[in-house]
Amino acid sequence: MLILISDAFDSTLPQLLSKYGEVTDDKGRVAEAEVVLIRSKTKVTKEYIDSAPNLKLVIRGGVGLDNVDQDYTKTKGIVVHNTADASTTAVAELAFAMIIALPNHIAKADQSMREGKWIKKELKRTELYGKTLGIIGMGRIGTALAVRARAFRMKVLAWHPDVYFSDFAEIRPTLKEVMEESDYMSVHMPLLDATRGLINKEMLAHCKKSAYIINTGRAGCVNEEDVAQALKDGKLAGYATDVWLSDPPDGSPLFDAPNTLFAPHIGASTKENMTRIGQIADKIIFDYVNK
């Protein structure tokens, strides 16, 4: 069996994988592949699977499979994973991270003393104390961000289309609500039809012009044009996001806005998380061999 790591992952994974067969980085053998591992770069598009007749196995590092077309993978009976368990501690934190630095203007602070500049006076906080924490999706990762949150003695509030109830978070019946409410937005939805675009210029029309919002979940979920004029017209106060529609991305016009701060898509690579994936990875193998 040529089991394929076709993106970075951990360093000791291709030892670990080694028991169950040849293991190989090297794309150009995806025809001969049994099994693929990719994260957000490989694309398993309907060509991508037709150039790998041999392939019955993918698993994603990480959650969103909005890179894999599922329903062509079921057509040729290949079983599609995830690793969904591994990264919700390293997204949890980055997110949080953003919703402390947006604020206390971390990045700005930090430039502007590289550059020689003293800008004290400019630099007005706000404190997390006591403000409002909307989650849009509340699942594993919206959970434990929710729990960071409250230790902050935040308010949290939540909207999930399909949660009705959490220990952790009011739950909001709307989308709408919650951004009425919120001091601060962490969009957490996976890419899906439904998702694609929600939020937008509509829905930003419901902000706080205090509001800063958060995107550590897929970058489809928000229309970066809207966001970009909402901050340049004084409706959102900052944004922050891990996502974008294409690693690298092509142009933003996040670009051009103010208040926000940006990251590489950095939400599930800690050194821990890694383990972590290459050991559900493994998991995942041993099951599907043993099957």
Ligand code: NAD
Second form
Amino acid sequence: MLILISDAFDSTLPQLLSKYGEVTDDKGRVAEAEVVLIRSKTKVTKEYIDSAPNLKLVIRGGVGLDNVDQDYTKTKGIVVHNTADASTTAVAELAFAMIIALPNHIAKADQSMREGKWIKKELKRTELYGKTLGIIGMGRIGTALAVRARAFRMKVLAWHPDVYFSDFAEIRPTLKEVMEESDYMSVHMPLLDATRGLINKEMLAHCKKSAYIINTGRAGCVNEEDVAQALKDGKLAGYATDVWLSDPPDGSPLFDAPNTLFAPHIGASTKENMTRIGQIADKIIFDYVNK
Ligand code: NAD
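Beyond the form predicted on its own, can we have the form predicted together with nicotinamide-adenine-dinucleotide?
The next block holds the full complex; its first chain is the one shown before.
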């Protein structure tokens, strides 16, 4: 059995998986591969699947499966797994790091010191204590973030189309209500037809002018043009994102907008998460081999 590790995983993974067969990171051997491990970079499209006639199992290290054509894998009898539970802590911690960094101007303070500037009077901080965080998509990561925000004594709201109760947040029946009430909004939805471009001009019109949006979910859930315009017009205080329409982005209207904070899709990239993803991948292949 040939196992192709197509994207970046923990460096110990090839050794861990070698008990099942040959392990390679040579993408040119996709036609021979029975198992392919991907993260978000490799796109398992119809063309990719057609180029891999021996493929039986795709393991997506991480959560989102929007880079896998699941309709087509089904027609080919290819099983697709993600490692859904592994990344929760890593992404929730990055989202919370961005929530802390924004009102404390961490990036700007650091940059100004390196440029030899002393902008103590310009950097007016605000506190998270007593502020309202709206969580958009109250699944694993949204819930983990809610726990952290409550420890900071934030009021936590959430909107979710099919969740009516949570121990960790007050559920609002509509996204509009969460946007109206929140000082911070954190996006944790999967990218689906129903969520594509959901945070757009119409929704942004409901935000407080002082509100911040943090996106560690998917870039496609947000209309970047509309967010950039809202920032330029002073209708939104700030936007932080880890996620992009492509990795790396081929330009973005956000690059010219004020009060932004960016990361290069590192939500899942903790050492601990890479270890967990490897352990789960090992178990998935064990079950596949012993089915
Ligand atoms: P999850 O499935 O536990 O939670 C997502 C929640 O969104 C689900 O509860 C789902 O029911 C809900 N949802 C579904 N349709 C919706 C809709 N139409 N409107 C609003 N909510 C809807 O997943 P999770 O583990 O919490 O991950 C959430 C997302 O985070 C993933 O889908 C992925 O896109 C993203 N993610 C990003 C990174 C990163 O590196 N930045 C890493 C992992 C996951």
